[in-house]
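As a starting point, one isolated chain is supplied in structure tokens, in the form predicted on its own.
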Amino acid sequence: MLEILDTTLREGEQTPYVNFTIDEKIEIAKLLDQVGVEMIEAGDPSVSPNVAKAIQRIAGLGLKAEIVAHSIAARSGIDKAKACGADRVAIFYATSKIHLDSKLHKTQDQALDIIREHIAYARELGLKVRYTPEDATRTEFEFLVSVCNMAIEAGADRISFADTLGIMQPHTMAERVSALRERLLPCQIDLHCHDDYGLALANGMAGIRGGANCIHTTVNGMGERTGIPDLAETIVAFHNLEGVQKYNLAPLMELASYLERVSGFFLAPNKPITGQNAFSHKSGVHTNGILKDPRTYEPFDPALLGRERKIVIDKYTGKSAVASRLDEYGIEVTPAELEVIVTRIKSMGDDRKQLFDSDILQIAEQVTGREIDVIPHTINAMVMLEVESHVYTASVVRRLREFTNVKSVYEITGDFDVSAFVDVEDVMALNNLIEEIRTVQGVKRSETRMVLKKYNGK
């Protein structure tokens, strides 16, 4: 059966410009064991105070997950995740041609009698250990075996093996993990697949019919370079493909959305299952499908996750599309008058990279030749911006002079960092507005205050 190691507090703060307090690594660890995954890996003691200190109070946290601290093969790091408290320590030690001789210039029987002493050392402090060969996947087979058994042997119950560059092939990592499996001593077999070609999970899951046991991920699939198998993705995979249904999915939108707010990293829109996109859907052929069935265009239901799906109206949109939106509002036309909308909308939407919902309104306006009074016109706001501390105030202040319906902007002192002034028609309008300055690159936080009333001179 599936495990889960997340080590989103550990790789997932490897990835660059991300650093987490230690109060939010103590969140992000009452959400993962909400989800259930068996394993958390809280990080290296040896990497700071701060590092330490949040293991330790991880690991009283009383989690239903096992606490990990990693370490490399040294006596220090060994001592310091026994004294931080963690049920596991981690120990790697890389074991390719390359890394013995240009990282760590050691011969491979060198590196067994380190790999040895360190192992036997965990256990005699009463850890328990996993061995992690780093570059793994370009280890001579017949050393890699040697190693591992030997780490075995030395009191390992887990063996990672590591893809450290992510350089598998689903179908070369599911034969490679297969004759591992008949070769080494009983243990439990990780697989921590790095995604630099786009093929982490992907050989996570033939790792895993190969005979491994345990998938490591982090959450939105942070880690070095591209990262490893994102956590949302594995557990949504292995849930409808696989019928692996042990895990709790409904913390994983929030625990994506929490980790974007504290980390910086934000998603791509068309990331699967957490990407704002991912439920989405814009072509006539495929919301006609999706308004008379969703599981036209829909590989699941998004309500799995506690999401919605999303018409996108423009160009591209059809008939069936329109009639919804404006029925969402109440709003009936004729079959005639629903042509002439559609057209309208193509027309606009050749002009315009992003139609609003006031847009479509404004057009069934005109065309019906009705007042639509469903929002309020003539909106001033002000919209208070917490930027993020990497992130320069002035490229977040250039950027919002940059939108039609900002009037001004001010840098300003207090909890927030940015005013903006804004003019829009209508409430949804602004609605828009604010989720457009959302996505501004380096906005943290924003608060909206809509103006009452304005008084001009004295």
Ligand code: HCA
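Keep in mind that what you see is a predicted model, and the values were worked out from it rather than measured. Numbering follows the first chain given and starts at 1. In this text, the rigid core denotes the largest set of C-alpha atoms whose superposition between the two forms falls within 1.5 Å. First, how it differs from the form predicted together with the named molecule.
After superposition on the rigid core, the Cα of residue 391 moves by 2 Å or more between the two forms. Once the rigid core is overlaid between the two forms, residue 424 counts among the residues whose Cα shifts by 2 Å or more. In the core-superposed comparison between the two forms, residue 37 has its Cα shifted by less than 2 Å.
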The other form holds:
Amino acid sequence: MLEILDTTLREGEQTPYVNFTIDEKIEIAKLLDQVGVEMIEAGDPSVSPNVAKAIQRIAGLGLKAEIVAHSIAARSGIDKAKACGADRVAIFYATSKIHLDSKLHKTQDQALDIIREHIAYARELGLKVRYTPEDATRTEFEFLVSVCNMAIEAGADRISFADTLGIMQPHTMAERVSALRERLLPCQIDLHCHDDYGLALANGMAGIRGGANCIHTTVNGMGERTGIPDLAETIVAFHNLEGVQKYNLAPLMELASYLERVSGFFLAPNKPITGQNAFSHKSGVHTNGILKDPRTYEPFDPALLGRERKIVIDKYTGKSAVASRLDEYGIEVTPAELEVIVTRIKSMGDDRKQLFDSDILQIAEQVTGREIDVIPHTINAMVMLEVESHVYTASVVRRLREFTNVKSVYEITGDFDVSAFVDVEDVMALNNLIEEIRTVQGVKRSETRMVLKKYNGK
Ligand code: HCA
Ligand code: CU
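Output block for the form predicted together with the named molecule, input the form predicted on its own:
What follows is the entire complex, opening with the chain shown before.
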């Protein structure tokens, strides 16, 4: 049965430019515990005093998950892991020739001694031990087997088969893990798969088939370079495709958005499972199918994650999607009117990047000749920002452009320096977005103007 170790707080904090506060880490750990991951890797206490403090606070929360501290093979790090109250220390020491020669300047024999000594030391302190042969997938196989078996004899009950550079493929992973499983003394095998080729989760799934026990994840797939498997993708893939139903899916979306907010690391709209477009449908053929039976174009019901499907209206749209959108607003049109509305939408869509509900309502108003007195479900607003004098306005603009709901950004004259045009689903989302924007470094003050009605120019 699959186990998950989530390392958002350790590997995830190794994402370029990401740092969490202690309180944020505590919140993340609590949400992870609600999901039911078996292990939370809470940090490497040698990194900084606050990382150590966060591990200590998390270890004191009494969560169900086992709390793991990461450490290089050094007594000081292992002592700190113990002092933090972690249940387990994960000691990593590279084993590939390139890492031994170029980085550590150690022979294989020296490496064996160092690893054995530090595992034994951690065991003397009463810690459970995972040993990670860093860069395991580029390590000479026979040496890997001897290091791991020596580590198990020294007291490690878990080995993390680390694909540090993300160079495995599903079939090589399955083969390698089953070969390793055959040669190793009894132990649990973790898979730490980096996503350099976009294969991390596929490799993890293949490794579990090969006989491994546990996959390492982070929320939103954060981590060094391109990160490791995303927690939500991993859980939903195993839930739907492999029948692993022991995790609680309810907090996954909240975790993803919370992480976006506190990390400033935003999801691509096409990100599987949690991305904005994961359940959006656009072409006439697709939307028509979806409206008749969502199973035509949805691999699973978005309600599984508390999400809703979305039908995008633009030049690809067919009549059924437009009729259904008008219906949502309680607007009745005749078949002839519908025909004209769709034609106008298509021609407007030809010249525009995005059509908003206000555009669709306006077209309906023009075509039917009846005033439509409804407020569009989507909200447009102008968010004006004053930028601190010591910060480059361009750097704030650059950050704003990364928010998916920010449609355009202007540098302006007057009391404010920047104005952003945003498009969100509701007032709550607007409120969250403004809060996020306020966290952008250099933003001193903000003022928001909500759009009540929008007119298009020629
Ligand atoms: C790193 C270490 C590590 C460790 C993985 C693990 C890796 O290089 O930062 O302990 O399971 O990718 O090898 O994250
Ligand atoms: Cu890693």
